[in-house]
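Heads up, the chain below is alone and in the form predicted on its own; it's given as structure tokens.
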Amino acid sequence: MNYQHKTVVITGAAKGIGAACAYLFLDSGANVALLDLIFPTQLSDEKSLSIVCDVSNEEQVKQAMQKIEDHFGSIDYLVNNAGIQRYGTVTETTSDEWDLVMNVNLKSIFLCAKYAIPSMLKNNKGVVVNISSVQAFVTQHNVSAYTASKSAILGLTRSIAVDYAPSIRCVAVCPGTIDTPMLRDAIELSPNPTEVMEECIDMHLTKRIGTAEEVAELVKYLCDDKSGFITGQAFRIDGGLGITILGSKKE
């Protein structure tokens, strides 16, 4: 698909999956608006617009979407990628930590959709892609807030798909372990980062972790008219994580 004259809004776009999506859409000819709190490296040309924005803050999101529409003329695709991870069980997680995770991972999707979809409806067409996680289906220990937020994204995805059909399609992408700065930072918190990375690799059937670029390719395909019959669904890109039963390993 030729994305010339199309505008893509990407949250959490400064690094990881968000940055990979930004570069891929730019290479495909799209205008790209990048939203994040901090930009280590800002994209700066006539096709890109970097906006410092707390996507859990309604007024900042509202202003950002208006700025994007004024700058590029329309919003055609929204990639809700912003997300954070906090560790803890429900008894260990504080109320502030819970609220923070829910606000960044879930409320931001509500807010960005709320203020981007009206622009899409002017052209009677658009796509919203919500980045969830394989942990919307399976989970590990000590990630109660994160798992809850990523699971809720699937319900919100279905609601958006139903409420705005047929003009707007909405889908969720659920990555497994992806080589991103967030993953690297989390692994570095462990006493033995090398061992933890090996465990991450081994639990995938592919015997490797994924790349941000692989996730970006799926996101781009789901925005493409070639996937125009797909809406309301969740797509796992997880290297087979979570489909095996422990103890079934062949000799």
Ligand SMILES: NC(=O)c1ccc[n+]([C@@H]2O[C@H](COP(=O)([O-])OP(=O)(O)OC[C@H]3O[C@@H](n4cnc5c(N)ncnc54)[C@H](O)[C@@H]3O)[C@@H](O)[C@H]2O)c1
Given for the second form:
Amino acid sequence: MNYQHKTVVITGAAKGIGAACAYLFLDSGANVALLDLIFPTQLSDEKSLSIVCDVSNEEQVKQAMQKIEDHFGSIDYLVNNAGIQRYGTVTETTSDEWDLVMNVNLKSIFLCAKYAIPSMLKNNKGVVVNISSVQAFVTQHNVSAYTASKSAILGLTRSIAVDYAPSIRCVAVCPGTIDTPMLRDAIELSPNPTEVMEECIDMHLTKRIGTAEEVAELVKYLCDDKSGFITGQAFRIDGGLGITILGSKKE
Ligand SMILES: NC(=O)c1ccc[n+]([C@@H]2O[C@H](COP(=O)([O-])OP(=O)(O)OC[C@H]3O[C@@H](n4cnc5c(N)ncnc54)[C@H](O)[C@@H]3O)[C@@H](O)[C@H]2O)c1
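Could I see the form predicted together with the named molecule next, after the form predicted on its own?
Now the complete complex, all chains and molecules, led by this one.
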């Protein structure tokens, strides 16, 4: 699909999966609005707009969406990608950490959809893609808030799909382990990062972890008219991580 004259808003676009989405949509001819806590690199003078925005803050999101509509004329696609990982069981997690994870991973999707969807409705067309995680289906130890937030995204995805059909489609993407700064930072916290990376690789049937570019390709397909019969669903891109009981080891 040709994305000329279409505008894609991507949250958490300064790094990782969000940045890969921004490059791919820009290459496909779209106008790209990049939102992040840290200033995202301006990718093009005319076709990209970088905005510093905490997507868990209602006023900042409202202002950012208005600025994007004023600048590009419309919002056609929203990729809710910004997310944070915090570790802890329920007894270890503080209320503040719980609220932070919920606000950044889940409330931000509510807020961005709330202020982007009215622009999509003016054209009677749009797609919202929410980045969840394979942890919406299977769970490791010590990630209670993260897992809860990523699972709730699937419910919100269905809700948006039902409420705004047939004009707007809404889908979720659930990555397995993807090579991004988030993963590298998490692995660096362990006493033996090399060993942890090898374990990560071994957990996947593909015997490798995924790339941000592979996730971006799926996001782009789900925005495309070619996927126009798909809505309300969650798509795993996880190298088979979510289908094994004891990892991928044969013995
Ligand atoms: N990397 C993985 O293995 C993996 C696996 C499953 C799901 N995910 C999900 O994919 C998404 C992207 O992850 P990533 O690995 O690229 O992460 P990353 O940490 O590399 O990049 C995330 C970006 O989000 C931004 N961000 C964080 N809080 C924000 C806020 N309040 N407002 C605006 N921007 C904010 C960060 O500044 C950063 O640029 C996240 O939702 C994450 O949960 C990642």
